[in-house]
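Read the single chain below, which is given as structure tokens and is the form predicted on its own.
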Amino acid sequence: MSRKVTITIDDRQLTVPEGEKLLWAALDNGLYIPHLCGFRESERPAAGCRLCFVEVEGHPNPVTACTEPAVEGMVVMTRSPRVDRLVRTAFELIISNHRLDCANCAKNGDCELQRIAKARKLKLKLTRLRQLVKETPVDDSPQSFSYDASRCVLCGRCVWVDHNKAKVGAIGFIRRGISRKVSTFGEVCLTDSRCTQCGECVKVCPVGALTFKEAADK
């Protein structure tokens, strides 16, 4: 059994797992942090999407909740004027290469975008940044889902499960910088891949990047 330790969060004090991270330390006390990237199961958090900052005092700049360990008498603000910045920062970021388009989507109302936009009154609408997605075709082969790479965020929820477990490896982080998407081996569609079509990989999705067909014909 591992060691408890007692830290505060937003002037809560908790009772946690030593070395667990704050995102989950947070969350699992009803204290919300806004994240795409962050998974439970996966050992080494990408702390990709720079959404999760918080400022823990003695540390000279805000951190990623998803990395950072509880340590004993730990006093962390998952709100301040720098966090609020950097959280919006990488929202619109976020967003500038999303396809928004929120009344078509399958995941209308059931969107991890649309709650981080609710909890931290974000615009789910660009202002300072220009729009860069590019249109792309929806991978509509296999039966019982489709793959739509305009509104991927990148967070690798997906890659990690098809991975990790499903053990197919039909899927993986392909090209780099803005090119950088989520496709199969020689960017073939998903039904002339290593997918066994088994939806692992759309439980997880955060967004409305995949998406089983029946929720998107209701």
Partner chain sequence: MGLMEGELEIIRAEVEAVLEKYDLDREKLIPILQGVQVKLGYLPKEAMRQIAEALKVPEVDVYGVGTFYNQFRMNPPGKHQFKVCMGTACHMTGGRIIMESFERRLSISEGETTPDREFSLERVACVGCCALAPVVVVDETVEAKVRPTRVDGILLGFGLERAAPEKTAPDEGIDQGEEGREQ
Given for the second form:
Amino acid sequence: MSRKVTITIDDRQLTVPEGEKLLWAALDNGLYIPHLCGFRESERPAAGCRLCFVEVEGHPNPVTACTEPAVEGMVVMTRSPRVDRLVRTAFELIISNHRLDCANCAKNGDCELQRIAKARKLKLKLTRLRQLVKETPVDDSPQSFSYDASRCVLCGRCVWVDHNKAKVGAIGFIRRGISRKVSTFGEVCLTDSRCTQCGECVKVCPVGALTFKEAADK
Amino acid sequence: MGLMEGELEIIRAEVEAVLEKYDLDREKLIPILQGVQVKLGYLPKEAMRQIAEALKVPEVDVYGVGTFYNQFRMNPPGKHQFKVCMGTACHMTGGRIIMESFERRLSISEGETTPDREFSLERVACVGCCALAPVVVVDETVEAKVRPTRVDGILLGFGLERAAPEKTAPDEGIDQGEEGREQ
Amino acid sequence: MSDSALVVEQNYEQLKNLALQKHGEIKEKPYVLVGTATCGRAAGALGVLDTFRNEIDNRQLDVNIIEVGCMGHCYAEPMVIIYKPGFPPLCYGSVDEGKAARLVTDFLIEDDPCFEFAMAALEPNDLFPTFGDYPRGVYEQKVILADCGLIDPENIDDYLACGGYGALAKALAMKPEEVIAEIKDAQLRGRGGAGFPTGIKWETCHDTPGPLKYVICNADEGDPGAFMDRALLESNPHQVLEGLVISACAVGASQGYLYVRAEYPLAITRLHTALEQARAKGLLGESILGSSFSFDIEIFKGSGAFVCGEETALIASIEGHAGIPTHRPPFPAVSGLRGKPTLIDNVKTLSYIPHIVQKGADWFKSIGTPNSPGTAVFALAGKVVGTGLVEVPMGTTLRTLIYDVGDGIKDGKTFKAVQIGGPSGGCLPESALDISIDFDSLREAGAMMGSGGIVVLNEDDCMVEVARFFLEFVQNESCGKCTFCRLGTKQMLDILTDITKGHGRPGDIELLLDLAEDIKTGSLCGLGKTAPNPVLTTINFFRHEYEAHINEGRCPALMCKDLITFHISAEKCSKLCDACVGSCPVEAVYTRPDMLKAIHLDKCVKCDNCLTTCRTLYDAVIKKSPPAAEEGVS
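Having seen the form predicted on its own, the form predicted together with its partner chain:
Full complex below, order starting with the chain above.
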């Protein structure tokens, strides 16, 4: 269908559809770029997590791979001192507001944050930044899953599937700034909301915020 | 927070009246919320639910918009509102001190309403009267160059009014949990 | 000239002549202008207005009273201008009810112009100096503020009589490309803050094909220390409307929006009136002035979110969503409101348009500097004598702006810094005062033109606290979408808060600098990208203040509450005075057995009341930092 273009990512020549965002072009070809908020189905990238920075030749500063379309002859580097520095800071900022208790987390071993830490040799521990996590009660009300807001990284995947795939409209982003969070109308627990407990949102959560209960029992 | 008797009917009717003035289109959400708040002083959950149904958008999205913007209140405001300007000029000329004077005198914190629902205290980012800093907006009137002594003066004015004989007993304290704070 | 151009010209001339005729009638008898913009009202202008009305009614005088906007001299509000045949038009400052009554009896009835309260005359004459005879008038060059405070914002005829909407008539007779070429040639740069060339934005929007396009006037002035847009909207709304209609005509838009902060109710009211009047005169709506161009404007009230000043967030807000920015490109000029090409310009930018179309690009370029032509409008506030709105040519130095236009520092204090550009800008010290004000020089200095808020700071202002204030503002206003802005500025704010409370740690300054750099590069939108500027400039120029807080627990400006204590100097205190005792809201000030006064530190809430009260009496209340112990009775 669409035209193909040849681009270079980390010295590898790739043929990808023209205009494909670099993040997907790289991932499809086995090149990992850290990312949380990016997911393919969403028509417009949120570009909120700020983890997928890459260097593109000719650009003065690193750019986010989820927003940058592939153009013929483009030369991309997934790593550089500048990229590494930005990714490290963004990662540290995210974990400064994420309840880090991996040993007791249902997603231990299958967590995007752990994957990023491993890929980029980053510590899952705060060294220079302050702990910002506020203790919030876990919403255990649904039968098969639970929601721990203190582990949420605000990637928005759950909100997207709730609205667009499951078409329920039970959860959404509320408030703003540091108080921004994923919650329900009136901030009631999930079973008191329109939630149908279909579990679609749990499947897309990259971290341990939305987890199936049987996983936790394992 | 529970509604008082008859309140639900009033909310329904007011929201209906506002909805009639607009196309039932997602784009009209913010003007509709503004219209409802003008009528009711805040956005009751029942009102937001009714708006969501009319516009055919998920109710959580209406709530998301309502909690995003500074102007929207989730709880009823006091009969009189004090808005302390916290713009740059006001801050540097003692806006914080003025806020603290109000907090001390009213025994409430910024963003709260007194238990009798007489007064609410808010901060505003800037009312554009920087040359007259620090300023306080008392209901709709801008007070210029306010000092802590002027705070006493402002409250004295209302104190006389509060002492009027028709004053009813204060309502039960209203819940001022996290959602009462407008941030 | 084509037929349609002829029709436009005829229609316009007719409107203008009618307006001139009405204007001439008003000028035949005395009239009083009362400045009732928000700032004037805050200073009591409505009371003054009532006094004039009552006095003039009671005496059955044939005098018109007209409410006008703001002349920019906020330090002298409320302001009144009196036109009386046989006298030069005279402007009076700090008018109260008493002075208003005197002006009626002495000037309007008798012929004594009360020179003792007059500020200046508006026209050269033999009796009284004009504004041009004062330094402020010498250095100011008013273009978009020229008519503010002099014309009736609620009467379109006043604007028409001054030649208003002439530029629209001219633009309607031109090809859109010609209008855009003129704006490009003028090198007008967007006055919203970033200084992007306006003409290029217009061209992009014009060149993007599409049957439906929009123009938006961004009047979401959220910078906490800026009020230029408010003053322009309240004082001369038609100037902005004319600019917006011309922009629509140039890019081919059929619908326009005015996105106005809800905190500006008077501006909204006056805009509504202006829109109705423009429609009634055929200056808005179907086939404007008889041309083939149709266009209308709707007002959209913002709901309180600073981030909505960002174009993509503003669009999200009009579309009924939370004001959350999206990645650019696509830029709104290509894909904006409802996915259609959308041109967004700031109030000030649009206000220049009629002037450029009328007087040409060369005239505009003759003002200011080669890279930043034209004038700059600033809201001058803080510890400066002549607070208010000023308009100076680009290239004016900060020193001239503060010391000549603004008449120096208040209360004989020492200048410390000037905060320019609000939360996106920075604090510049004495040594930077000779840099010229233009988009590029300010950016090089680490500040930013921003929207034009200037807050002058003196020796009593703590620079760490200033930085903390702006970060707190950004934190409150961050949309929360992107990691760097939501969490990065929170981390910085927590560090700064600790420093101002005396809990700073070694290494904090370096961590702030590291975070600042990453937030600047890594944030999604302009709000985050510029958020670290106030911190970076204060560390750069006032690092010693940070160090004093961290290393010595001392606030050099004696401002940070946790690092100061209040005391009463026994040498200065008078045994006979107890004004401070009465001023204390918490009974912390007491009279010692020897009749001198002292302060219970454990009760003191550091509200400043006693200090302010005593300052004019004995100046005995002092602040100490680091905190000192209470001085017992000797």
